[in-house]
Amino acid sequence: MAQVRFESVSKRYGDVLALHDLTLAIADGEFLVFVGPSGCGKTTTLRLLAGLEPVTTGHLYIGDRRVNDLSAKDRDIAMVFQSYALYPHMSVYENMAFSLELQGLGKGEIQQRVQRAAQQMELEDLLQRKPKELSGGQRQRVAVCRAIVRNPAVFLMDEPLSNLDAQLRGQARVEISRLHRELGSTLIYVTHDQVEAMTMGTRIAVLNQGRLQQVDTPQALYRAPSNKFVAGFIGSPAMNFLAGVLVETDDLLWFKAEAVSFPLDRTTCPGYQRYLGQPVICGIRPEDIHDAHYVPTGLVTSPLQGKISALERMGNEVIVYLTLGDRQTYAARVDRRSALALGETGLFAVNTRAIHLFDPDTEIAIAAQGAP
């Protein structure tokens, strides 16, 4: 296995800068997920690492080797594609064994590797089938097994679950995570699905418009996003944003907007002080807006009223969409026992210790800038 390092790596296609000055170290044995919207540069990053695209500027290392000028076959990587790219005329066994035959391994070694990988992914009974005889989930597992048998330094996966239905995606996430733990391999995974990113990665690198926005553990990204983009991208439903100002009244710091106002806990961020009297963007996650009748104990809350424009009853929870004075719709994730009804004005409680503030010009989290 091996560490991977990007040192000021950029990729340009003509006048389009697809990846800008990426510097990132991925530890030996780490499961790192690149996530972001379509066109953010995540697949480009993977293709650069795989040797499928040349680096425009910067240095790319796998282990101690600079691999900018190495061909894909010499980089000791294995890649699982979104399309799986199985050979339709070959059996499952032959698909898995093909790369090993190209390496010149003996039949005994090839059979041993294929059987071991098939056992890990529960494919022993399917080895003689052709890809057309397999379900989508089975083809996905074959593609993963084909990578496993090579025993590479780094595994690369480019949205390998996007062709599966919701139930199979859940099963596949568990299988790939288990496989990573068993192999102890360095695994770099690309997805646009934040659920995959949050549940699988030991760290997540968030990209937008070719630039690295933040890299951290899933919980750290959720609790302390570095900017408004990360805050809005991580979490579903997405974080609510309100434009307002910070004011001080009776020795309390308040966020005030057109239709809402609530006091803030000064101790959570001394950096708020320098924004007194200035515009800010307030971010509140839907799960921090509660039905006022079912507020968890121990929270410091402030009341909020809004007209309910839509309800999504999920069984274990209720997603409520409420309209405030500015007619913008906000989401709240409330207790499943909630009796809120469509069209009524509901009473909610905002957890004021869980709000986020952002500079309206830079969109950087104010808390991240520290005290003046």
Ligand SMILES: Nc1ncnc2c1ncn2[C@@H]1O[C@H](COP(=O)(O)OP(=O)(O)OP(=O)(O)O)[C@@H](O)[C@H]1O
Contents of the next structure:
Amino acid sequence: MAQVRFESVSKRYGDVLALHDLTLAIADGEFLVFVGPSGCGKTTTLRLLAGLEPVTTGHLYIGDRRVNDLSAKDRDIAMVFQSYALYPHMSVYENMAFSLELQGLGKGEIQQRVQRAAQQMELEDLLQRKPKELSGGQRQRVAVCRAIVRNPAVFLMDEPLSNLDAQLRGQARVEISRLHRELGSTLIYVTHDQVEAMTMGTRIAVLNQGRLQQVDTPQALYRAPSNKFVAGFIGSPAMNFLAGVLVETDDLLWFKAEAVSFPLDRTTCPGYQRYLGQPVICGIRPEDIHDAHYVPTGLVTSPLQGKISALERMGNEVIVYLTLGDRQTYAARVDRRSALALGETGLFAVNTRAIHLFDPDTEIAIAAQGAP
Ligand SMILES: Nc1ncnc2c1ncn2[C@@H]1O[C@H](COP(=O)(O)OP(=O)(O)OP(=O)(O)O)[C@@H](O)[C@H]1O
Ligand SMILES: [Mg+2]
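Please give the corresponding structure for the form predicted together with the ligand, as opposed to the form predicted on its own shown earlier.
After this comes the whole thing, all chains and molecules, with the earlier chain placed first.
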């Protein structure tokens, strides 16, 4: 087990700056997830840590050791790659035992470790099979087991579930989380799937174009995204954004756009004065737009009318797509009993205490209204 620390780490491939000035400390035993769109630098970050690529500038620490110049095999790290490439001619047992044999461990010790890992991942009955005789999910579990048996200080996993179907992914998510709790090792996990990130990580680090955007617990990232990128990336359907201005009339603060205006709670918008009369971007999560007939009690809401351009009845909820005067489409997640119908103009209620505001130039959050 070990702490991992990035200190101003950058990685350049020719003209491409794949990772820019990453500073981040990952605690011993933590489950940290890197998430971000394709090409944002996730795999690069893991490869630097594993010692498969040299760092361009900055310092990398595992435990108290600076590892920039330490070879991959001396870093006490096991990596599960996206393409988990099992050795096809070896049995499951041999696949798992192979790296331990290379380390020169005795037969008894190897057998013990393999048995224990196989038990943890429910592979005991499959140890004599060849990879081609396994399902995709079983192969994926073998790949994870191959990392576990090495008992490393740090696990790195690069999109290990991307080849699985939805149901198996769900199961594998639970298994990996359980495994992390049992092993207590530091686990650094890469995904572009925000559901995986939200459900598995103790903390999530959001990357975009090689730059760390925000790192926090899943709940804090969702509730108080520090910029528009994070706000739009975490959450599905994504947060709705409207361009408008911030104005003060009588005793109220308002967000005004072409098609709508919302009163805001000034006490949760520190520093709003600077933006009075100025353009701002308003962010509203789909679940904060309710069917006006089904508004949970106790909410402070403001009305909104929209023409319904699409409806997805999910059973437990309805996703409604509406257009406002500005012709943009917005998503609302409304009560499953909603009788809203395609083509009609629906009446909605926006939870104004849950509105986010962003600076249109820097895209930094001005205020997260911090509603429950
Ligand atoms: N060996 C390389 N040579 C040149 N450019 C590279 C190399 N490896 C990665 N890159 C570039 O660095 C950037 C980050 O790549 P990286 O593989 O880390 O992205 P990623 O976040 O893992 O994306 P994905 O979700 O698609 O796997 C990309 O622009 C990529 O094209
Ligand atoms: Mg990648």
